[in-house]
Every structure is written in structure tokens, then in C-alpha cells.
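A single chain comes next, written as C-alpha cells; it is the form predicted on its own.
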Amino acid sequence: MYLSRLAVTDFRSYPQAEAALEPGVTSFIGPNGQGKTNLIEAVGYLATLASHRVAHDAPLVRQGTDRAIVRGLVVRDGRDTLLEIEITPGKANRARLAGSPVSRARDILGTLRTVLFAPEDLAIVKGDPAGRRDYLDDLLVARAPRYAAVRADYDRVLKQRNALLKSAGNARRAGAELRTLDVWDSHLATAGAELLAGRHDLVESLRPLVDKAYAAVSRGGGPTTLDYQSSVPPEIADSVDRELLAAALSAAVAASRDKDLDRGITLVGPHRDELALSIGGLPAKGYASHGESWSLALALRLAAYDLLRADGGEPVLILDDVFAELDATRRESLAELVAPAEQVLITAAVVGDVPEQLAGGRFDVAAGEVRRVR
């Protein structure tokens, strides 16, 4: 799988932007503030539906204008789907495949798959737990992009909980029933032992892909262990069974309920799950240093490659502005191992960035303009 043409209308900082792509090593080449960046996380916005830089869609429309639009083109297995994203902040993003009008822009997901490197990674591992459960739900779209309604019906219940407790709190004192909230209760459980059962599949695929890309990386470094924490019970803690993890968290959400009325949050369910990093015994945050921990980082996204590469159709690998953050023995340890991907897209300030194995074709980006060096 790779990306033969990229074009952008009205996105970010370009009013019109056109790429002609091939397979192998692409280098976007700019000074910083350029809009280098901006073109790869098009690319990524065609296979995510999301930025890696905003939460947010308004910031990624051109100031002064209401919508923008991303069009590529994917070639997999010999064949050309055109995909197409329109953009309009507060309302529904109209999406198409291959010309045709989808449903909801959330069909075109698996279309185009992307692995993307970039400086923000290394929140995954120094950051906050929500950043590390992002990643897993993140890697659950890609590989199945049914996942996305999963993760779609799980915060819409639990903003409704949420809401429901926040009243219900003054209602609990005031003496009335609280029966609509055993009905929020059960979906709850239901739509979060499905997401439960994806994220602890998922662990145990990259447990030992994890490890051996950290030892890759560091040269020998680790080893590695990555344990998810969750809401339901340590023996059942990695079960994929959706109906033992239901009622396990069912059972969860009615213990925790007086202290979800106090707070009017709920507090136990798959959005407080932790995936907890561990680098030689010891806790990746606050242990890790900066060099391991951008090891791990490079690690965690290393395996969701190989991951998604032996699930068939070889993702697009992204490094926005990586190699400047790190050290000659970890740039030239990353270089080795992404140059045999099928398509790599770099960014970088300067060619002397990109390492010599990641020699390949060039654009140089200023002034809003996309310019082919070769």
C-alpha cells in the first residue's frame, strides 16, 4: 500500500497544494513554520479521520474560509481508490470513495493505514494515561476500523451517565428513584466490555513486538513489559470474553455508584484504564531517561507497524520531524529499520536531518509552496 498523490484545498496554511508520490522515501524538506508538516498530517487525516497535532477540526481550515479538503490517491495490490475528505468544523465531514458519496466519513477507515513517528510520542510514555489508552484505541481503528463505532458508542453513553449523574446527585438527596441510570448503567458495561476486549487482544499482539523493537532501537536495551490496567477484576483482567467482562464491569459500575453521585463523573470504565510501561522491572514514567524514553515511544510505534503490516497491506510510515530529536545511535538505529517499508514520508528543517539509508525523492516546502527536487 502507498500514496501516489496528495492533494490539499483550503487545509491549514495552503490554499491549493498537489504532491505526486512513489513508493520508497519521500523527504519534505522546510525550515520550521513552512508547512511541511501540514502535508503528512493531510495524509494522516485520510486514514485516521483525526489530527496528531489538534484535538479539533477548526484549526486545520484555512482562516477566512468555511471548509478544506483532502483528496489521495492509495494504490493497493495494483488497483487506485481516491479518497476524499471534506472538512467543515461544526458539522459532520462529508467523505468519498473512489467518487462515490459514503454514508459517514467513518466508512473510508482502512482505506489508507499510516504509522506516524512524530516529537508528540513522547507524551505516550511521559504523559498522561489518556494519551497511552489513545494509542491502543488508536491502533484498534486501524486494524479493524469497526472499533471506531465501538469507541463512538462508548463515549456517547458515558457522556450521557455523565450527565445523568450530575442531576441525579441533587435528585439522590432530594429522595428520588434512580432507575434511568440503572438503564445507562447496563449499556455502559455492554459497550465497555467490548472495547475491554479489543484493548486486551491488542496488549498481548504487542507485548513481544514492543520488546523487540525497544531492544532494536537501544541496541540491546530492555526488556520491556506493557500491563493493562483496568476497571474489572485482576483474574479476569485479560479476558476477551464480552459477556464475563460485562458483567464484571457491571458489577464495578454499581459498586462505584454512590462515589460517581458525589462527583458526578463516572469513575470506573474503560476511559480510567491505565496501560502501564515498564522498562527493565522498573516504571517507564518517571524512571525511564530521555533517551530510553523515546526508545520506547519509537517502540510502541515500531510494533503497531509490524502489527498492522502482518494483518496485510503494509502502512504508510510518516516521520514528522523525528530524527532532530534524536541521537546518532537511535536515528541511525530507525533509519535501518523503516528504509525496507513499502512508503516513508519524512519531514525535516534540513536535508542533513535525514539520514543517508533514507536518501530518496524530495520536495522542498516555503512560502506555500511544494516544490519537487527530485
Given for the second form:
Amino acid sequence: MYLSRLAVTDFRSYPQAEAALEPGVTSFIGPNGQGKTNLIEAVGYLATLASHRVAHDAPLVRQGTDRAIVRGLVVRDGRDTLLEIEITPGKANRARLAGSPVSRARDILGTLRTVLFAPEDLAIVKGDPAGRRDYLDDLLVARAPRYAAVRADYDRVLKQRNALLKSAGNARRAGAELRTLDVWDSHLATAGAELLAGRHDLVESLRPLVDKAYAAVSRGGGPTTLDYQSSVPPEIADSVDRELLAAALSAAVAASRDKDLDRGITLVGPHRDELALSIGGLPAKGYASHGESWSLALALRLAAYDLLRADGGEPVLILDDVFAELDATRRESLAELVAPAEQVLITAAVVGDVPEQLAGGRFDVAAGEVRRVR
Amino acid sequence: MYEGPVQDLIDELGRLPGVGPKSAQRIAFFLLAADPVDVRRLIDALTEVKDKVKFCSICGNVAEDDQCRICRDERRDLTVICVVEEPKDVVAIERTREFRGRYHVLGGAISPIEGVGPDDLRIRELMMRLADGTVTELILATDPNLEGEATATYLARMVKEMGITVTRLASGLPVGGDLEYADEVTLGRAFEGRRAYSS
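Now that the form predicted on its own has been shown, please provide the structure of the form predicted in complex with its partner chain.
Zooming out: every chain and molecule, the one shown earlier first.
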């Protein structure tokens, strides 16, 4: 699939901007702070309903206005679909698919699929486990939009259970509160099992792809391993049997109840799991060099791209200012790997940052103006 | 900011559910310009609702007397109780004219975030109604969201030992809709809850 038109209104720094895009490579070139990333952030928003830079929608709306609009025309197998989304911070977003309103913005997920490479990706390898869990969950949602609901449900059950743990722990009014805790425990187990099954299955499919991508990016380095450290016992840590997982999770939650009550938070569950990454037998976090960490971060994104492509519907690749971060070898490897993709959108501060294989269409971005120069 | 009474009115209206500051302002100025008779009627309705409307001593639904219209109706089936969250859910189910039993209004759903626990709902009253053995079926019609499901699970566990049939309203596809527009969760539930089709 590719995006053939992007239009934004009151989005970030842009009162209004439009760009006609083509398959193949397109670069957005301009000095820092001129709005390049804002454009591809808008593309990412159409695909994921979230920004890769901020957790809340408020910064996406231009100062002094109360809503932003993003429109994109997606072409897939020769058919085009118009996606429109109205972002109003503090309220539910409204979305339209091919001109007709959808009841929930979530329903447009899956129409446009993207894989985004950004300087922030380094944090997947070097940062906290939360970044790695988000990497898995975002990919789950991209593959099957149903997981957006699974994830939201799990977060909500978790919040409810934590609220209950706090009030039960503080007041020590055991009786009634402990009885409702049983109910939340069982709902946590069911929702958590659904999420775990998804993650287990995903890690299984990612393993060979990450290893292959790492070898390609680092020109023969590796091997890499992905080890999902689950809240259920290791014997079933790759199981996708929801009932089995729910029972195991339920037991784990029950075992940790006293500690949970003391601390006032839920200490076991998919929200505490870790995706351990290693290169050549050593943990990536703490042992890998800066360059190796970058190669692994790129490999994780490339594997996501391979996986989505295998599912059908080739995703749009977005490379946000990544070339400037890479050394010459990695830059070249990455360019070779992404060049054959159906559509690649690149941002860079100077033309020299974009490898020659990727010279395609080009826009100059300056002071909120987007102008095609090639 | 407006002066004195106008701003007071806007502030009060703004506290109503679903009314934002802009709507509150619109309503306030509408009332200011409206005929005094119309305004008086609204005032009377507001006072009356607080003075006269009570909650049924049996089911917790809104009532004008000690008991609501449904609980007073002797033709209604005494062996079935349908548990709902709010009085407006009773009205919704009544519109179907399918249900001939009685109701029990909980007054909300279990939600620790909002500080609502089982003791804040009319669960003790429900247990008392079930104690004498007349009721044979309990229909759980709480909302099909997380809090409603949790409340349903909680109630089902409470009455487990009592030998009462517990049922939950089915979730599935809306009638008259298109299959293709159903979201994945609803469609998934509909699959789970499919039943044998007899021709």
C-alpha cells in the first residue's frame, strides 16, 4: 500500500499543508524545527491513532485552535480509500472512512499500516522494559486491530484493581473489598491471558526475522535472541492456549495478593513482563555497544516490516531522521534493505544525510511551507 | 465572566452531565429571555422531582409511592428478577415488552476507581429478596462493559450456593445491522454465543 495524498489542518505547526505523494522513496528535507517530523507524525497518526513523540494529543493541535484534522488517501491494490481524522484533545477523536463516519475512531485502524524508524527507537534496546512491551503491543495492534480493545481492557482492569488494592490496603477493611478483589483477579486473568497469548505468538514469529535482519544490518553479526519473560511459568511461556494462560495467571495473581495489598499495586501480569534481547549470547542492555544497539533497534523495526508484509498489505516505511544517527556501514545496509519497499518516507535535515540509493521524490520543508522540488 | 446571578446560573448548569461551559451559557441566556411562565414550570418540575420522587423500597427504581408501579403490579412474575444498573435501564427493558418479571436496580456498578464497592450498591437488598426462595431465576442485565461484567461476576458468585438459575443477557450483533460493520469484539462475542438454528 502507499499514501498518495496527505493533508493536515491546524496540526502542530501547520495551519494548512498538503502533499501529493508517489510510491517509491520521498524525502522531506529541511533544517531542524521547520516541521518535517510533524508531517510524518501525521501519517503515523492515521495508522496508529497515536503519535510516536508524545503520549497525549494536546501538543498535536496548533496553538490557539481546538482541533486538528489529518487526511490521507491510501492506495492499496489499485483502490483508494480516504482516511480522515479529527483530533480534539480531551474528547474522543472522530474519524471518517471513505467519507462515512465510523462509530469509533478505532475502526479505521488497519486501513493504513506503517512501520516507523525514529531516533527514539534506541530506547527499545537501551531503555526500560515498558518500551519493549509497547513495541510488542503496538505491533500486535498493527497486525490485528482487535488487540487495541484487548489492550485497553487490560489497562482498565489493572487500574480498577490497583484502585481497589490501594483502598483495601489503606483502610484494611478486609471483608467486602477482598471479595470484590476475587472478581477483579479473575477479570485480570482473562484479559491478561488474551494479551499474553498474542505476545507469545508474536515473539515466536519475530525471532527468526529479527535474527535475519540483524545479520543483514550488521553485515554478519549476531546471533540475536528474543526471550519473553512471562508472568506465567516458563513451561507455558510460549503457549497460546488462553484457558491455560488464564489459569496460570490467576494462580500467579493469587500468590502475589499479600504483597500486592502491602504495596497497593498489582505486581504480576503482562504489564510487568520483559522482552529480554541479547546479541551473541550477552544481554543487549548493558553489554551491547552503541552501534550494536542501533543495529538491533533497526532489526526490530525491519522484522516488524517483514511480518506485516507477510500478513498481506505492505506497510509504508517511515524513516524519521535516522540516517544522521548511523555510521556509514549501517546507513548503507539500511538503505539497501528499505529501497525495494513500496513506499518509503524519509525526513532529514540535509540532503547529504539521505543515502544515494534512496534518492527519489523530494520536498523542501521550511517555515511551515512544504514544496516539491523533485 | 458575567455578573452575579447570570454567572451563578451558568455555573450550576455547567455541573449537569453532558453540559459544557458553552452549552451552559446558551441555556442560561435562553432562560433569561424565556417567558416567566415557562421558567416557573421548569422550577416546579425541579422542586417536584426532589420532593415527590422516591425510590421503590423493593427494587430501588424511581417511584411516586413507597413501591414502584412494577413492584405493585400483581400480574408480574415473582420468580424472575432482572438486575440492572440504573432506573433508565428498567425503562429500556420495559420498552421491549418481553420481560414479565420484576427488577432490581443496583444504582451503579462496582468501580474501585470511582470508589464504588459492593456496599455502595443495593446488593444487600437483593440478597434479602432472594433469601425466601420464591425467585428461581436471576437475570444479570448490567452494562456489557468492564465494570458491568465485574458486577455480574460478583453477583453470580454471591448467589452460586443458593440454587438459583443465573443468566446473563447475550451480547452480539445489532438487529437490522450489517455484519461487516460490527467491530471485532462484538462479532467475536456473537460467535461465542451462537446457537443451534432450527428450520
